[in-house]
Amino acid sequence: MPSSNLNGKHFEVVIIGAGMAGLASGIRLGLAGKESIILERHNASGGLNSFYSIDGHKYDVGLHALTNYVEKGTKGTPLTKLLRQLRIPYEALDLSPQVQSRIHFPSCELVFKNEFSHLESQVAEQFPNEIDGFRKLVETIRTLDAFNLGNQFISARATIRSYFKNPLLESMLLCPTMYYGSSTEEDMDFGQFAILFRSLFFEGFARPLNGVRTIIKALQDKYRSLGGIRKMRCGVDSIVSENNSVRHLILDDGAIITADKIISTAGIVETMRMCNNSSPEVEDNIGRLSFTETITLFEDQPKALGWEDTIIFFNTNDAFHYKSPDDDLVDPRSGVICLPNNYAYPNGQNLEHGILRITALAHTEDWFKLDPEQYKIKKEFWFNHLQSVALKILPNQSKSPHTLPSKIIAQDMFTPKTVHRFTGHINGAIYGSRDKVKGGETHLDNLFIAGTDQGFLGIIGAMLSGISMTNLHCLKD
């Protein structure tokens, strides 16, 4: 017998997935007086941006920084718009701005803060012959209608290259934007590049003191206050259709429910598999990009070790490559170093322990082929290797350049296999499928896509996707 107590129930809207997009969608529906239910297969909300605990230590997953940060009252920005759409007060997110971040390449570094003028001055200093081209590119990005759902793919690499003569600057701008949102190898859509450039450099980075839990709690509390229903450990097994429309949903426990409309944040290929629609064209769209991430808790605050940056986007060669590794489980040549302690938290507060997070591109298939013992051995090897890479970039006050110069409290690591287990994303593909469904429509007239595979990425982007697809497909009338 079904254990979810939902068998035979009907809802105006069913939302598949309790990530940022799903929660935002539910809030918009609740504000409009629509009855909705969010179904989540796992035991925690947040999707790709969640958290977990081991031995009393809490670890964020996904959230290096909330991008699109602006100060309260800043008009016409994504953060301000989504808070207005969700009717959540700015203070509920408890945001503190970054200290400073950098893009690190062997022959050059660019430091940036939450004031765009700082990056511009860095480019002028490091690339004096390119500053005019940089300013022209910035103006193009500033005026581009990047959120137009009808935009076609335009190569970001080719477009950026048309403004510069020095390929190093092109690589240095692509490294952070690709790591924070590109689902395609070696290139990305220029519109997506523009959206990410604005969110990283025109606006900036921030973080709640208590991490992503603060954001999830604000969304859950709002959804609950509007009467929304959220069922955890309650996944959708299949979507049954008739006459180009969803007839009913079969849940993991066998319960059958119906809905006027369905918004899926599970991913386009994952959703099509629920529909038993796994054509070669659909399967060819499976994402190929995933990451490993090491997380180390240590005794000292990072600044005591001379580590001042909030986030470092690094590349160990002057030519930047962004693709799934061909010949190993991890590509250590580039990645992201995150120090969550280095935000300007209020009243001198900070995290209890120092935290070092190191992210790098991973093979999306080979991690799944390892038996349990091999998996454990490979995780340990790559944990140590990535930490060694990071310590060569960070100022190191220890006698050994490969040893963390502080007592280690705890450590963990996730891989594409972990991502798949807790999100359902095929291959553990962080940014989902290669080709996005910008308008959210599917082959069924009452089934719509929101979230990662709709095309708006990051925490703010995911929430905006949930809002915009709900407004367009559920509230337009």
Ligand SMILES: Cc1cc2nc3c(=O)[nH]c(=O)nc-3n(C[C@H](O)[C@H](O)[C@H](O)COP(=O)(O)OP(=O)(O)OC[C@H]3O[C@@H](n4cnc5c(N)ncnc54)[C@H](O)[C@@H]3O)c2cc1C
Contents of the next structure:
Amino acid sequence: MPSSNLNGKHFEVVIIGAGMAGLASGIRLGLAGKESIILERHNASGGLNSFYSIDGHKYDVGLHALTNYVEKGTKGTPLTKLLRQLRIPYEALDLSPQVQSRIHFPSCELVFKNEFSHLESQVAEQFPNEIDGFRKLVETIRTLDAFNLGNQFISARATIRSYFKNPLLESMLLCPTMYYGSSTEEDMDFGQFAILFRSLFFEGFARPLNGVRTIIKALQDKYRSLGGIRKMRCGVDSIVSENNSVRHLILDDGAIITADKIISTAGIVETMRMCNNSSPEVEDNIGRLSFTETITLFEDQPKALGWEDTIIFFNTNDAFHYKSPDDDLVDPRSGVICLPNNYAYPNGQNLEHGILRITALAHTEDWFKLDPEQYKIKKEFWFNHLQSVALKILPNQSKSPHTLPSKIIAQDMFTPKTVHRFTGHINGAIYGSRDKVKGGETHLDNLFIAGTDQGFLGIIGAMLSGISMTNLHCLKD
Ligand SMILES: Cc1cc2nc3c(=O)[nH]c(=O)nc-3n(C[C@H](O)[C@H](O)[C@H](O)COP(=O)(O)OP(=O)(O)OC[C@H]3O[C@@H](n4cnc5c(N)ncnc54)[C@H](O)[C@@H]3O)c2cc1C
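Switching conditions: you have the form predicted alone, so give me the form predicted in complex with the ligand.
Time for the whole complex; same chain goes first.
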């Protein structure tokens, strides 16, 4: 007997997944007076960008930084446009801007802030022979029609290289952009690079004091106020088709429901598996990039330890490699250090404890092969290893280069296995499949893809994807 009470029900639109894309899609439908239901397999909304508590300590997954930050009312920018499309007031996100961030390579550092001129002056200072090329590249990025859904893949590496003589600057610009949104190894699409470059450097970083909860609450409240229904612990097991259309959906509890249209944010390969329509070509598109992340809560504020940056994108060699590690569980050569305390929160407020998060590339398959004991041992090993890498990059007043110079209150770590468990993404692939479905269409005429695998990545990107795919496929008429 199905426990969801949905058996036999019909909806105008069913949305699979209550992540950023699914919630944004539901709001657009609600604003247009359409009846929708969001089905989520997990017990919390947010998907890749969620939160949890252990022993009374709150942790965010995702959200180092909300990209695309602009001040209220800045016209023509993605954040302003998306808030207008969702009819959510700017204040609801409670955003505070970053202090400053850094791209750290052994022989060079570039500091950047939410004002683009800061990065430009850093490039002029560190790479005086490249500043003209940099300005030309910036102009190309500024004028590119990067959101055109018909754009073909153009190599970002080759394009950037054509502007510079020094490969170091190419690597330094690719490191943050690839970490914040490349689903492909070693290179990325130039259009995607341009979208990320704008969102990181032309616009900037911000964070709500209460983290990702604030963003999820704003979306959930809006969806609920429009009459939208959200069913948690209610996964879609399979999608049954007839004559090139979805006939019905079978839920995990066996309930059968029907819908005029279905928007899936679960991923393209994951959705094809639900349709029983996988093939070697489809499976070949499974994402190969995942991360592991350490999270440490400690007694002091980072500033008291001399740690002033918000985000540090680091690389310990001058050449930058962005790929699934060849021969180990983690590639500690590069990564991202995030200090969520280092945002300019209002009225001197801050997080109760210092927080240090270290993200690095992780093997997408080998973490799944470990038995529980080995998994625990390897997690502990890599936690300590990544922490000592980060302590070499952060200003470190400690006598021991391996010891955090503050009393540790709690710590945790996630791996690709954790990502898979809580989001269903095969291999725990953070940025989903390699080849995106830019138009959102599938082999079935009423089933559409939105979110990570449609191609707009990150928190803002996923919401924009939910909005644009819903506008295009459900609201055009
Ligand atoms: C560690 C980490 C750090 C990040 N940092 C940042 C950052 O600082 N800034 C930034 O902009 N982005 C960041 N991101 C990326 C960002 O979180 C994602 O790009 C974005 O949240 C993707 O949203 P989505 O809705 O497309 O997909 P998802 O969040 O994956 O949502 C899909 C949802 O579908 C559900 N689902 C799957 N299968 C089924 C099924 N069969 N039935 C029902 N439900 C199903 C899943 O449980 C999930 O909730 C980070 C991600 C991670 C993991």
